[in-house]
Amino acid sequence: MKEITIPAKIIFSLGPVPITDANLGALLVTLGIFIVAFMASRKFSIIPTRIQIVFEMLTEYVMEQLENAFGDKERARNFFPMFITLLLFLIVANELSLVPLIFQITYQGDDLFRLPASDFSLTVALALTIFVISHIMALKISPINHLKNFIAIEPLLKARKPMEFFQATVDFMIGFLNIIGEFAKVISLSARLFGNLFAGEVMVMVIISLASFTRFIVPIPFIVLSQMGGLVQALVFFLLSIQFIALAIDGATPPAESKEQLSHS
């Protein structure tokens, strides 16, 4: 039976930097997307090819989701390159096992590639990237308004009556809960993607290893289920990432500016 471990296996090292099977899987996905995109872009024309139609549909879908979340076409265009890259990477990475024989390639007895999202460090890195970008954008728009969502000290200083002080104290405590909630978003976003991909891989391996007759036809429904789960999780991560950044920006945007954006959208 193929050995499945939660930590990614180190295949080799480049100086002090260990290169794991998940790193190589992510590199393979990146190169694959780059090559396909480069080859497809050379054939784009007024009369679209099939792959051009796929790219155009994906582009329209991503732009629609960004415009709905941000309510601003200009901001949606600015975020478009990042989010379409994220979505393409996750879809291809999660469906990598559909490539024939890719996981049969070994190096010194170990599998050379692994599903990138089945390594928790990669999903945490993606979630932390979204977390950092959301707060940088919010601080850039209005540092004071953004920090007010987490440190509500002003109502405490202005409180004069017992009820005002009580309400200000509640708001102050809610600010701490919001801080905890921000870190919970990172854990939730990363653990959901990792858990589903890793569980799907384990499920298929367990079915295959039950007996000799379960290695061929029996695993097919479970493989299909695992691939569908990978596609769904790619979309979930993509959509939640958009919402996290949009909510952070919206919370830092002054009310007057928010109304103006809605009137232009």
Given for the second form:
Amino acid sequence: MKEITIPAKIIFSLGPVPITDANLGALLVTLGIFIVAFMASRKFSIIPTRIQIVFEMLTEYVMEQLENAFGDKERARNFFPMFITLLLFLIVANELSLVPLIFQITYQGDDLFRLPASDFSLTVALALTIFVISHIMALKISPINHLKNFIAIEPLLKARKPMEFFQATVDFMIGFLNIIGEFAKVISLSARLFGNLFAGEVMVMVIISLASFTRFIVPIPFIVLSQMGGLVQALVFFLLSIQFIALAIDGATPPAESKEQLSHS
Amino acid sequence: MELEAVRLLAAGLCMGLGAIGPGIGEGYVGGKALEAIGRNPSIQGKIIPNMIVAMAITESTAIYSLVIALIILFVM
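Would you mind giving the form predicted in complex with the partner chain, to go alongside the form predicted on its own above?
After this comes the whole thing, all chains and molecules, with the earlier chain placed first.
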């Protein structure tokens, strides 16, 4: 049985920067996507090749989701490159274990590659990126309106009657809850992806090492389950990050022109 | 009890208790989605992706307890 560790193993270090096996896995995924995208985009034609159809479907799907979330074609177009990168990277990264023999490559006794999303640091980095981008976008639209969601001091100053004052105090407290909620979003977004991927890996590994005869046909349904989970989680991460950015932008636009408010999760 | 025994017990309890809520919730989501499809089968294509997203969100508490169980087992 392979050793199960939560932190990624350090393979070597470039100066002060340690390079882990999950980093190398992510690098491999990036290279793979780059090569496939380069091959696909070299010759576009009216009569599409198979690979072009796949990319066109993916592009249309992402664009549709973005337009539904933002309700604005221009903004959807601006966000498009980031989200298609996110979706492509996560899909390929979560299905990396379908590439045969890739996890058998060893370097000085350690595995050279590891499923990138089964390292907590990668998922936290992705979730933090979404968090920072959502706040920067909201602050760019209207700093005052955005901060009003978190520090609701305005109704407190406007209150004249005791009942209004009570309502304003409740709003003020809800503002604090929103601050906690923002950090909870980062944790839940990253822990969801990490937990699913890592659990899938551990489950397959446990089944394989159960007995000598469970090594061949028995793990197949579990491998299918973990791959399905990886695909669904890639999609869920993508959809939820769109929702977070759309929510932040929605909260910052002045009430007169803001769309129907989504309920704050 | 020994520390090792407590650790194993804690991980098992954490995962087992944490899976109760999401189990109920996911069943509810799936059941309601099927109900909606039964009422209007032509809208199936729109309901299924929403159902999967809702299920994945419902699952998240189970995933938290899973992460904690894994931390108890492999890190502590």
